[in-house]
Structures are given as structure tokens and as C-alpha cells.
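Heads up, the chain below is alone and in the form predicted alone; it's given as C-alpha cells.
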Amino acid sequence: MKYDIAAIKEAIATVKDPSRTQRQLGDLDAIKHIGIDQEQETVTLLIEVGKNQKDVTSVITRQIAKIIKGDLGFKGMVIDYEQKRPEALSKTVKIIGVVSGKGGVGKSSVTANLAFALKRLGKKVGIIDADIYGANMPMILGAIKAELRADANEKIYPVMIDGIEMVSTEYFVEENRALMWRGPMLNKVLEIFFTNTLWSQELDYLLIDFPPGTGDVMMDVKNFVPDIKVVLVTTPHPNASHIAIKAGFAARSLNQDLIGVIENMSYYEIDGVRHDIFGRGGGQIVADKLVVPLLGEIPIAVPEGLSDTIFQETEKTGVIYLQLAKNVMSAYDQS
């Protein structure tokens, strides 16, 4: 058998994905890897595709086995599939999903703080506040009022806040009102956001709010951004570390690369002196049973400036946020 690489490329290269409107392979630079085994006469591919499901890849799967075992006359073949980032996304944006067990933990809060310390760290970022039930990012950025924009092709600005772009699932629903869909309608959303914003090439960072717990958001992101990476966010409380440990093990049950925890509201200081109100050590339980690094112990603390949320990187707390940035730029590289 003397079929060499190119051969085979040229023959599988007509093959349509049905998960990006039937484009051939060829065309959509999906063949990113073809290896031959000559004794064993196997092929070994490695394909992106637009979603990497079941019902998108056995299409895949047999369109080629009847090339490369019908027409071509190997014995075997073995494929190995990747899923393509969005367009929408630059190939090389970090994307780190906030995460927490159970909701009143500040969450949302340290998702903006990070964003605003990763800025002033020199990076372009991004928010996606996917907390579809409990949307606040637009109140804590201080956006309630902005209105989305979209271009001729219907794909939406995202909200730009001091160099940040942000959209929100608060700008979906009338003011004051809860958001109620389930499913399919998620679903909707969150391909707004991954597919139809124009978001910056220039992004270093996304980060994403999601809703506490594990349910369909934690879910359905994994559909659009297989590559994500999560940080855990808790208190010292026991009750919250419990359930952030379990938050963590779903994470992971999902293929998603859990890099460290949070521990926020880690204490109350006075004069100098530290007071633990909700408890100590429960961020570092958390790590330790999660097997990954405790990031930061960002102290309870209101704001100086304007904002009732945003720290200054002039603030003491300001200045945890900064080196909670560097932590989390650092696990995410290494992980």
C-alpha cells in the first residue's frame, strides 16, 4: 500500500461537516492531522469540527470510513476529534469561567474585580455575565442603562465599560423582571454570546459569570468553548466550602480544567486586626480536596471610589486583586 499523507488529504478533504452548513474539510482547514501506519495499514486522523457531538461526528466518521476503508482499501482507522472555537473568538483568548457551589458568596463581584485587575495588569478582557437568573453584572459595572447595538448582519457590540467589553443576559429581559426560560432558550442566549457578538480579536481574557451550582449554563458553555478553564469561588464558611467541593467535582465531571479557588469574604479587618466571621480556612479545605491552588483570600471591604463594588489598585484590597490576577494568569499557563 503506498497511499502517502497528501493522497489521503485530497480524498477525505470533500467530506462535509453538517455542525458548520456542510462545508467540505478541505475547505474549512479541518484536516489537522493524517498519520499512516504501513505494516498495520491504519490511518490516524485528527479533524476539527464545529461541535464536537455524537451526532456530528458518526456523520463525520462514516463519510470517511467509506473513503479511507472502501476506496482507499486500509484495514483501519483511528479519529480523534476537536471542536472549533466559535469565530467570533479569537484562537488565542483565555477563557476562565467563574464558578461557586451556592450563590451569595460574591461571585459576580470578584469576576468584576479580577477583570479590572487583569486591565490594569496591561490585558484586554472581556465579560460574559451568564448568571442567566441572577444577572447583576450590568448594575455592578455600573451599565444598567446601556443599550446593545448590532450591525447590518444582526451581531451585537458588546457594552464597552472603562476599556471592558461585557455583554449580559440583563439587557434580554424588561427592567425589574426575572428571567424564566429553560433550555432551548438558554441555549439561545449563550450562542449570542459565543457566536453573534462582535467581540474584540484583541482579547486577552474572557471571563464568565456563571450561575451558582451546576446546571444547564455550566453545561451548554462547554458545547461552545470546550477549552474553558474555571476558578472556584467560596467562602470560609463550612456550609459553602461543602458545597464548593461538590460545585468543583462537577466541574470536572464535565472535562473542565478547575486551575484554583477563591475564597472570598475571608475576613473583617480593623486597626490592623483580623476578624474571621465566617470562619478560616475553608477556601484551603476546598483546594486541598480539589487538588488544585487556593489563588487568594480577598478580605470583606467596601470600596473608596465611586463604585460600590470596583476596587482601586491603590486600595489594600486593590492591590490582593492585583496579585489574585498574577495567580490566576500563572495557573492558568501552567495548567
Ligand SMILES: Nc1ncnc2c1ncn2[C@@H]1O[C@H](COP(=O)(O)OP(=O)(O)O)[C@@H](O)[C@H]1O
Contents of the next structure:
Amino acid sequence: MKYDIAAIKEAIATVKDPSRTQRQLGDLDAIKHIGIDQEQETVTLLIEVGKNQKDVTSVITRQIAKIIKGDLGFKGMVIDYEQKRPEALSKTVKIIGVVSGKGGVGKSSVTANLAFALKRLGKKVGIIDADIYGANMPMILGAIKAELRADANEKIYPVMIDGIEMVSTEYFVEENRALMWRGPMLNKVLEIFFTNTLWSQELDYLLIDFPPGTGDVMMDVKNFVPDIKVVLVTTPHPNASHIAIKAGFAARSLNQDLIGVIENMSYYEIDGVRHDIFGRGGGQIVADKLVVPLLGEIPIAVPEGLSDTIFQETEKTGVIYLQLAKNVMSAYDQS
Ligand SMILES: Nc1ncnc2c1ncn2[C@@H]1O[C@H](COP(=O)(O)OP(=O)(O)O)[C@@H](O)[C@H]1O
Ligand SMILES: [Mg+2]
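Alongside the form predicted alone that was just displayed, please also present the structure of the form predicted in complex with the named molecule.
All chains and molecules follow, beginning with the one already shown.
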């Protein structure tokens, strides 16, 4: 074959990515891999795109095919596409979605406490509150009066709470107004959160509080960050765990990386004795069924400090959350 990898790279460098304002693959450094099968006269490519969606990739595939097969005369080609991290996010930030089968299991409380625990372990943390039906992260974190401010380029500053950065769909809703979120609207707001927010480039973890169930929101989020991993929150009650399993399988079928289960409202402790108010073992059952670890069991408890939700690290539940955070970190790295 007369063409080598460098020649192929040069030939396709001018192909444009419609999802990145028609910039050229060469300029974008988007050609991640080129392989040549000399016998089959076939080229394999890995291309990074702004959006890994059919309307984008089909345009690029057509342009590249013209060059590889038409101009260079190869018999075949195989292209894999990989989505680029939005520039607003650092390349290394680990993105963890918090999901549940049903509402009210404590997903938001767990998200917020997990954020604080990670922070106490020296990590820089951001939160996206994407629970369009019951966004309450501003309330939980005592930032309900805050507003999302924009800089001169209309990029949004996340709200800062004790060094934790947070944005919420709640800030897009007028006070005391219920809002019917429609698909395009949600996508616009997610686009702001993922591509147009001034996140610290030092973020270690970005937690996303999802609406209950596994639906459209997860699919929409995956369009921006396909490498998101997920923890599933459930209560010990068989009803909740039954639904959690369903949600877990739904998550799997969406190709999500489920890294573990968190059981919340596990027990109520009086004088060192555990009372299993909402039953027992739901979290372990879910974890076993989905073949992932049970990352922690959070008791029914009320924080002693000023916050209604956030436990201090000196409290028993605060210590449990520290251990949970460690477990989440290692489950993320091992998955
Ligand atoms: N471990 C817990 N102990 C006591 N109350 C809890 C616990 N977890 C959550 N709650 C309370 O239960 C309610 C629902 O929790 P929330 O985090 O809003 O759930 P979700 O986000 O899953 O809908 C809130 O009032 C919250 O304060
Ligand atoms: Mg919630």
C-alpha cells in the first residue's frame, strides 16, 4: 500500500466536525488513532467529536469515506467515534450520577452529604442538581436565595457553598412557580451546566442529582458526558429495593457504569441498638442482583448542627459518610 498513517492523517485533516462549529479535525487534534490493515486494505479510525450523535457522525463518515476510499483507494474503513469532554469541565473530573428507583429515598440528602464528605477528604467537588421534578439542592445547601450570575461572555458562575460548587435547575424556575419541563428546555439548561458554566478546572468530582427513575434526563446527560458513572440509592424496604433493581437494570441497559448501591434510612439507632424501621437488607439484595458492591448504609438520623441535612464529620453519621465517600472513590476507580 502506498499510503502510510501520516499520509492518511494529512488527507483527512481538513474534514469538518459540524458539532464543533465546522472546525477541522486536524486543528481540533481530533484524529485519535489510525490503523491500516495492509492485507484487507482497510483503514480503522478513532475520531473525537463534539457530539457523538448520528446527525454529526454520518456527515463526518461521508466526508472521510470520500477521501479514504475515493481519493486514496482503500477498500474499506471502520470508524469509531468518541465524544469530547465539554471544555467547561476539566479532563480529569470524575462524574458520578446519583439515581434512585423512586422519589423520597434520600437521593438528594445523600448527594449533598457525599459532596461534603468528599470535600473533607480533600477533594474539590461540584454538584449539578438535575432533578427537574423536585430540585431541592439549593434548599438543602442553604443557597435558595442565591442566583446564578453570568460573566461578560454569558458563562455562568456556579453557586459556592463552603467551597462546593453547585448549579440547579431550580434557579431557572420563577419563585413559587411549578414548571413543566419540556425536552428542549431541559437540554438547553443541561447545555449551560455542561458547556457554559465556569466550573473550577481543579474539580475532582462532579455529582449529579437525577430525578427518580431512569429516564430521558439520563439519556440527555449522557449526550454531554458519556463516561458518567452511577450510584443507586435505595431504602431497605422491599418495595423500594424492588424498584431500585428495575432502575438498576434500566441503568445498565443504558450502558451506564453502575458502580454500587447506597442504602439510606437503613436503621434507627437508640443507645447503640439498631432498629430496622424500614425492614432490612434491601440494599444488599439490590447490590447482589446487580452484581455491584453495597457502598454504605446510612442510618435514619437528624444532623446536630445548623443544617437540616448536612452531618458534621464529628457526628456518627458524618463518619459513616466519610467511609461511604472512600468506598465510592475506590468503586469508581475499580470499575
Ligand atoms: N437518613 C435519613 N434520615 C432521616 N431523614 C432522611 C434521611 N435521608 C433523607 N431523609 C429525609 O427524607 C426526605 C426525602 O429525602 P430527599 O433527600 O429529598 O430524597 P429524594 O431526593 O430521594 O427525593 C427529606 O425530608 C430528608 O430530609
Ligand atoms: Mg431529591
